[in-house]
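A lone chain, given as structure tokens: the form predicted alone.
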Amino acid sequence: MAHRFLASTPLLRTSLSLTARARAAVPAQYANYVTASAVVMAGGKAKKAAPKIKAQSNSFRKKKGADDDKGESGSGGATRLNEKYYKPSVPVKVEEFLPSTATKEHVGQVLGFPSTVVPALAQTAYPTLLSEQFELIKPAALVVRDSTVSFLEKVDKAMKTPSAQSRIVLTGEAGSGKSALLLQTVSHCLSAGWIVIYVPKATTWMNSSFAYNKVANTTSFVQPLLASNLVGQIQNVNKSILDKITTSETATVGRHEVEKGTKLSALLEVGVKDQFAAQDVMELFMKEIGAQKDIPTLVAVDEVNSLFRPTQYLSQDGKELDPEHLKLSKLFLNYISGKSTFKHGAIVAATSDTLLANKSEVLEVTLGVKEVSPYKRLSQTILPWTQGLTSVEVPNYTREEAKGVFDYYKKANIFFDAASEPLFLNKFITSNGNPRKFFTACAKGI
């Protein structure tokens, strides 16, 4: 009765109006989710608002500059940056990153990424960290340190042995440039003509990013889009090659049959083309390349910590799953951890250490960075995928190498103060040699 009462009262039948009024005024698909807001707003509208009196005042007052009005974006508009205050970047002439200036001459050089290379690599994303450098000051080059060539010696070497043998993660304090060194790696491997896969953000796979199935009768899911994404990234970067290497047998995939002498470029478009098949595509594809002799591959993954530790997808019953129960992180740990082999090759990884929910104490502890605590019982189903793992710490940047990048960064006119050498000492001094603290006190002023 309230009800029926109320509806026939004034006051309601001007609020209906009023959110009459209201509906009106917004599109029609959102006609449901007219707000009190909106009510009162369409009664505003009804009554003219009286104009508003600016209070005078006789205090004194700074006369308006023709700055003034520019605000932050001066005078180009809203995404133009305030050239008092900013100095845009200069692109700098440098050599290319090649096998032949990887060198102990070319040390505290900064070397662009080859005019070949950069296509491929276009087709991944560059390390976060990375990306913001590369965004601010072009081309996108690195530093040849001692560890750079050290360590392209070690990678050369396993041009003609299984992998098995080379399987190397990158360890060292954080923004000493472990994805750096991945990245000089990977361009190296495809200036010399390598299969290259490259996984510059493992984190992805984990963390619960892409939308993962369950496998009929397994405890195993597939991540139909993430592998799709990955075969066609390989497909992109490798293809010249793969056009020249052929199935070896008659396979099905998903829906599809894949026949003998199969080019693998045109293997991998199925996955492109099929998501749902894409698992298999990868699986078959990996088999394939570790079969033959005649082209090396280099795996390389960053944040690799991530895959040694329970992932953010969960089981039909709430609980974390472990890194082997989904089936595209299973394959690459099958051959980070020497069961699955390349007959030539190597599998180099980096840890990270940006987010530490995604540190993994299994593989610290395996890799001899972390001491195990004799109260802590380590994972069972995940140690078993580290043994075999060899370290390689990279360190901080030697005064050679950050005297190298401080001239670079003076070509591309980054500073805020004048470069000099007092300037050099002071932010070498004050980073402690680390490349990321270095950059940041260079490019930010810090």
Given for the second form:
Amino acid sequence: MAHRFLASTPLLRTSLSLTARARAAVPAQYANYVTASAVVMAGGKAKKAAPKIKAQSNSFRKKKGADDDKGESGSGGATRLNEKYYKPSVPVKVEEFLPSTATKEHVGQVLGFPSTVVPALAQTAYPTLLSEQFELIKPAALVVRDSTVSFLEKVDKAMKTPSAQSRIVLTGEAGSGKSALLLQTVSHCLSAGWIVIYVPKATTWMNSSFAYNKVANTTSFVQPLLASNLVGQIQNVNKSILDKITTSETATVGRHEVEKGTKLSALLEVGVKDQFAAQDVMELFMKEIGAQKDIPTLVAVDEVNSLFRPTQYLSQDGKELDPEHLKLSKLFLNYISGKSTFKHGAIVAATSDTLLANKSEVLEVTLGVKEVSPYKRLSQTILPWTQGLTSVEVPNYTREEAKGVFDYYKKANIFFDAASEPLFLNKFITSNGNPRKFFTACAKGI
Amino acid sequence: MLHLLGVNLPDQKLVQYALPLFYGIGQKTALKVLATLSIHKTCKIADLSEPQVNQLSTLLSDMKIESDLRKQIRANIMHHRSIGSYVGRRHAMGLPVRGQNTKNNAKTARRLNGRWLKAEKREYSSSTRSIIPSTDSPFESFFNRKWF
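Condition change, the form predicted alone to the form predicted together with its partner chain:
Every chain and every other molecule in the complex is listed next, the one we just looked at coming first.
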């Protein structure tokens, strides 16, 4: 948003202080007494200190329009933006991003998430920096890129193959559109009727923000509340599809017995209600959806680099736990590394450069993104989990894609200069086509 | 407000930063306690369950903290005093103990060093002081008395 602040108020005229004036008016021997004149002058000064009408510069007035004078000054509340000075963006009408519209003809067009998909995505929350963009410009929409089209073709091919053969990690520089591409994949698969397990922030699993308990006689730890939350999210995202699949045999989850033929949505309900059974529910659920061939499964994990470095949890000895010691993370790592597989499905993950502390050197070296000295010893406990991953690099915008996004930003009214070729070139070249930098250049003028 | 072993722990404080409120627990020991009890770092005092609070209480009571620790420290310094060592004398005079220079810069020592012995003296009331014979030599009792 173009943040425009009010021009600075003119400085108040420096005047004699109250005491100076009092001293001038009153004889020396009465200098310490409170005189009537002092009281009157104090009252006068208070009136003078009342807020002056702030001068507004002309350029602001022109852009805001006629209703400026009518409107009251912005409502209180520290978090709400003052409507007088911050203009909200205009919602833009966009077509839906469907499997039929994610084609080469639509490259450069900004398409919104379909109405069937939006409630599902609302369950899991968007990635952090993308959500800021979506807050600004409603409805949430992403541009169709060349990389989107080619990647979705790849994912569609994976529909009929085991997930162990399609374990892809999206890599690229910071702000190049990895999380956005992952979101588009999730939307595509939801529209196509896959079972989708979307984890927008894997970092929250590892940063010691959820309670954890040791499992007796093992070196593993369970995160009951986290597992329960995840089970609830999966249930809400895939409600209708999960009614079609049933369990293949009787099983025990925690303190509950699950009979053969229970619908998977009912199984997940057990995990939602009893957080201490949630881990077992999750494991059984993944086994069941992996065993059936009718409906493919997509596991989409963002910020996957946090799964390949030591967590912030501590073992009872005070040492940092590895992700394989946390049962939920280990479950996902099994599928990501190919140790467990869905009969039909794909695993897509995206790295994140958001926090430098969360970077995983092991992952970057194995994917070939980074080179380190051969003498550097990589973690031997984490290295085996990174074998067999394919890396797909997400490039910066091409000119065509950037043009489409630029037109969209103009329609959404997040910048007020006239949309011209020189302006577009300015933004495109200064940001080098990097999507995040391009957005910042357009929205904040930097 | 969780009242544990004589210390009030505010509910909204993270356990990691509430434990150092105990005398004898610093940041490292607090983390060790969290690790032993498998409490996550963003856990607040209000989030602790009843069994966790009991475990915490048991663990802390096994450690030397609060009054036990203070007694030990006092006893150590009193030991030096009673055997008449240099260390004891320096504590008594409120001067640096470990061989620091006093020409300039002995401010912290002057402020802090006498306090364990004063606490010891405060424990014995003034009525008993005259009965118990002083262990100081006349020279030292001259210096140790509060003249003004």
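Only the largest set of C-alpha atoms that superpose within 1.5 Å between the two forms is called the rigid core. Numbering follows the first chain given and starts at 1. Note that the coordinates shown come from a computational prediction; the quantities given were computed from them, not determined experimentally.
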Superposing on the rigid core, is the CA of A419 displaced by 2 Å or more between these two forms? yes
